[in-house]
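In structure tokens, the next block holds one chain alone, the form predicted on its own.
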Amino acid sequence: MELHFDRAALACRKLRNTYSTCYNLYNSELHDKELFHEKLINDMDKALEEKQFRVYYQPKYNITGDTPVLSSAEALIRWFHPDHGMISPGVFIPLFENNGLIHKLDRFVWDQAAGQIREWKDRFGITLPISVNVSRIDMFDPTLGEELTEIVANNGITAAQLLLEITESAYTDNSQQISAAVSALRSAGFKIEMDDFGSGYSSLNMLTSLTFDALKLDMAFIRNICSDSKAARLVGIIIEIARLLEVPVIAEGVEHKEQMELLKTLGCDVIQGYYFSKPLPPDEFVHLIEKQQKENGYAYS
């Protein structure tokens, strides 16, 4: 009788923001999803002890000069199963933020990506800022800024070269707590950027309360800011209100050359997306790094 209350409650689940339905039925669909979901649940132990999990990293370039310029990167998780191949970010990120188990992959990504940090200064001379993502479930853990803080003295790098990205709707949750988290993690060095900035409901007069140093817009403005007037206004108006509050905005999901020319027309400083590369492999990205030291060295963002 348990089980079939655990089923009902999972199809009653479905019908969150669905309105075009008053009920949903347990099937085989959502049996094999449930064991799946369960599947990588049980394996994810394991699958960090076997290096199933691999980041990647996405360039970001600086496009406030004549020429656009390697200035950071951000650091993306790709799980590559032995029985099911690569598993999308899209599948097991949401699974393991439910369950809790997002902040044993947020460390794991925050270690590997504080080690690449330090790899490529060792190997370059350079050094080369990497975002990484931190969760809602991480913002409240009191020991965050604790754990981070050994992360980054553990691989010999600096709070300011591990940016923390942190979403908007993190804020809204519950903004004085995640303000005085953020402001905490501030005051130990480590640099904020707002990702997915437009994607929730925060109203801008929160902004003036909020403290970040970057503003990363959502990539649902970009999409069709070529085409659509209304888009490309809409985007103008909040790097202007960046402007006001004195940090750069980070435009990701740029696809094509026409967007890219257009947000730095609109004054935006800094772009990630395809147009320039897909995430990579740390043995593929370091190809970027060696055509930036040939072309015109970096600019951090």
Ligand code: C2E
The other form holds:
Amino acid sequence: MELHFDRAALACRKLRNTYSTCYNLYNSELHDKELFHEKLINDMDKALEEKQFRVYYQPKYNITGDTPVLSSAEALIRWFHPDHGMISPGVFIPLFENNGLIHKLDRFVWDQAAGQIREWKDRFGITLPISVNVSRIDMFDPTLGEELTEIVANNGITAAQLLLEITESAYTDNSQQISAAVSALRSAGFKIEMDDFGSGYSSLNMLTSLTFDALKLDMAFIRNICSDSKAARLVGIIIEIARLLEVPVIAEGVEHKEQMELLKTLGCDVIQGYYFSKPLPPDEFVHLIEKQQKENGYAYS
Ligand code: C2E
Ligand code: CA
Ligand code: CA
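Could you present the same protein in the form predicted in complex with the named molecule, rather than the form predicted on its own shown above?
Let's see the whole complex now, leading with the same chain.
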């Protein structure tokens, strides 16, 4: 009986934000999806052991000078599943957030990213900060700060080099508790990038009470900036807000040169997106570091 209720609830959830129909059926398509999701949850531990998860890195370029300069990277997880091929994090991250598995996976990514900063430092003599995603679920863990501090210490890097991306909607879900967690992380030396800015529901007056060190504009804002003057002006206004808050702005999902140039004129500081590069495995990412070193000598300290 309980199973039937669960399935009805699942079918019901599919109706969320649809206003044209008022009923749905639990059909074989939903059933297959449910089985697939259950399989992924069951496979997770083994996948970690068998190194099916790999961390890719997408560069972020500082565009405030004459030429773009590689300034950091974002760590993004990929799952190479033996039966299903490459699975996007958009599929499995929400599943793992529902049952606590995310903690284990995020910890793995943080450790890999910290190790990567160290490895590149030893190999190239530069420190390229890397940002990692911190799931909203992680933010409720009272030992989060200690864990991260341990990870950076074990890898011989500093807290300021492992940047933490926290999605805007996590701030708004439970703002007091999240704000307290963010303050504790910042006191421990970590820098916070507010991710997906504009996709959640921060009210404007809340912005001044939230603390963060950089603002990552949600991709949705970028899509039409070259064809829609209102969209471009809106981005300009958000950049002004960031100026008021005295934090740099990172635009992600930048795919075209025209978008990059317009963002530069609007005062955006950092760009991430396919225009520069897709997320890459470490052995391909090193070519970007080498290229940067050849062009500018050293680009970061
Ligand atoms: P996100 O943090 O907003 O990451 C940006 C996503 O946009 C990435 O998708 C990236 O590959 C994609 N992207 C980058 N540049 C472009 C572009 O120019 N155009 C377009 N269309 N897309 C671009 P990805 O890697 O599939 O990750 C999806 C989401 O999964 C991430 O969104 C993040 O919320 C989550 N995620 C990924 N890795 C992790 C992780 O290690 N831990 C946690 N908690 N979440 C993760
Ligand atoms: Ca992110
Ligand atoms: Ca984002």
